[in-house]
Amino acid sequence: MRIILLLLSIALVSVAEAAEYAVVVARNSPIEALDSERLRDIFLRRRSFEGNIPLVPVNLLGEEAVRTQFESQVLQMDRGQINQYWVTSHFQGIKPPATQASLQSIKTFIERVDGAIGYLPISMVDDGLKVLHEF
């Protein structure tokens, strides 16, 4: 009985640790994977190319859970730090990523705009998208 309980608790921990969201690009993108550091640089507009591929990062507008989790886990910043970063960057001529009002519009943007990169719940990822990073 103890073994069964131990196995069940291990299984529950594994499920709880499964990624809920993914950074994605269009299926036809030549980019295969990006680590957290590169993603951070892309979304903070410190990096605008991957090789010779121009990148177009896109954020969800507002404070939805997926954006908050992305900012915390990938950018390693809270909303106050991000706002301060963009105020400072504005005076250096650096603009924040494009925004979309809904997860569906982010998905459509990524599928239609060359070089677009964004994040979505894993449940929205289909054949038209390629996962680069899960968080």
The other form holds:
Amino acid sequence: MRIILLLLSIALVSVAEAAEYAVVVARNSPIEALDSERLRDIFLRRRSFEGNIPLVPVNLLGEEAVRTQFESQVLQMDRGQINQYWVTSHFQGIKPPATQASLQSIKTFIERVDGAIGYLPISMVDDGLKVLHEF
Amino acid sequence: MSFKAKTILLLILLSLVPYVVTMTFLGNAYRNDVENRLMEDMGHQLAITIDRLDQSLQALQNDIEFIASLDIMNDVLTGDLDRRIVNLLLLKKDDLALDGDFDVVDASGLVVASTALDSIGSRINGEPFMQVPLFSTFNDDNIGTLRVRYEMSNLTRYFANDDNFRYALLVDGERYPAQMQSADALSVSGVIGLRPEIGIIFEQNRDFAFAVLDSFTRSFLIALTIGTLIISAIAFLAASYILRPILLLSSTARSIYKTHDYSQRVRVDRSDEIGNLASAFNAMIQGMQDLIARLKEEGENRLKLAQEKNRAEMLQTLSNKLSKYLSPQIYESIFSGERDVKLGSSRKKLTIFFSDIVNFTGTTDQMESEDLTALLNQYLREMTDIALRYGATVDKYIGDAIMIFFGDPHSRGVEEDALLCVEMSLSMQRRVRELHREWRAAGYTKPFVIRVGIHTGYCTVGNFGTESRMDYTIVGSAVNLASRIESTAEPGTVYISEDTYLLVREKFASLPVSKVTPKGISQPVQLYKVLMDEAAERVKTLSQDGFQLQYQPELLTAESREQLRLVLEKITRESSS
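What does the same protein look like in the form predicted in complex with its partner chain, given that the last one was the form predicted alone?
Below is the entire complex, every chain and molecule, led by the chain shown above.
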């Protein structure tokens, strides 16, 4: 089982290397760039503001590849660790980020909600969005 | 109204009073009480229903508030691109079986999700029935509203309405369900606690509500009717039982009044007051019957007595009348029963008297008949009175003549009879002389002068004639002789036969007068004139054994004295020789 997981992670890393996804915000967002550390804090709700700007992270619902890759590469946690994290955080009054059921709705969410930050395939990034990080 | 009817009515009324009181109680007090209880009960039921509706509404409120709190509502921000809200709402609508729709409106008023799919993308105005605001889960911004379009059928479905029980909601004057309010219904109302603008009415059909009571009342009425009939029958029987003897008394009394049959009795076999009354009635009728019988008997006796008395009086009257035709002695002897009234006769020595009025026809020719009758009657009455005074038997009146005899039916002895007869005759003559004065005073110038003839001899005395008509009289030659003597007598004198003379010569001075020879008798009969009063006193009588000498000194002439001397000398000489 460990062998399989190991093999799988290797494979994923290899995909990430291709930089298919990007962390994006709305075009009009004052945020220009965020490093992995910052992204990790934001999506784990350890950080709610970037400067004076409230941040609204949004996850893709389910176990889509983009999310899995985001969690492994940006958050550097597998699903078990994440679940564990949110169970613990829940008792501290910290709720996980909002979710959307589709990539399209994530895109719309980011465009419409101030401070929204999410991840999308690079292919979906258009003029309305601003890429902060790729992975 | 008869007593019987009154009694029956009274008994029925007395019996009905409890029923009427009960019915009045049932009809008013109990009915009101029942109504109050029903209303109270309905109030409780209404409260329960309101509670249930409140719970339902509260549950809906809770549901939509829960839905509103879900992360998924963040999808409002994306216009529900993934239709997650719509799907949830549809599921919830199904789950709640909601009549109506859920709408999710974003902050701009645009419908982003709705169970009415047509509404998506449109705008909704107006106040929804229920709504909750939506807040983003990440920064609590108001991102829209979850609204509920709510039909009243969601509430009315809880109403199990039927003909008898009806709930209805009142919203803005509209009634749900839209049915007419019953005019005759018990009704309570209230408002829903969560939504005071929604009124609720609970009605109950009055007929149904009071069905049990009405049914009971009906049964009671039927029972009452039957009871009344039974009571009436019992009252009738009781009244009849009570009154029968009284009616019997009444009918018996009436029957007795009509038929006068006092033997009727009332038969009442009872020992109560009415029985006593009947006994008293019977006793009274018995008393009346006895009394009537006694009265009847008395009446009959009285009638008999009266009849007998009448008869006796009649007989008395008759006999009095008859007595006028009979000599009192005869009359008395007949009526005292001494003598049978039958044909028969006996021989007796009687002294017979005849008198008549001298020259009666000549005297009376010149008189008026009334005067004649009056005179004659007076004369006969006077004579008869004298005769009766002397105990004579007046045999008959023959015109102006009177026939009298002594010696039957009562005799004092032949001599005494003769004496009485002569004395009576002298009395008659004296009375006639007295009457002369009266008659003269009365204007009768020719008064009656009578002459009398008396004879004593054997006669046949008795009833002569037939059984149907008989006459008590005497017959015989003595009678004829007496009559002959009378007709021979001088007016105003009394002539007696020798037979009578021999009996009375001691007492009455008499002078021998003429001799008569009656028919059928060969020897002439010497008659004597009885001297009256002064004439008698003037007659001297010497009576010794062997002779009797009568003489009237003043009438003796010298010649008659010489004659007497010669006779006496001759008698003396002859007897001495």
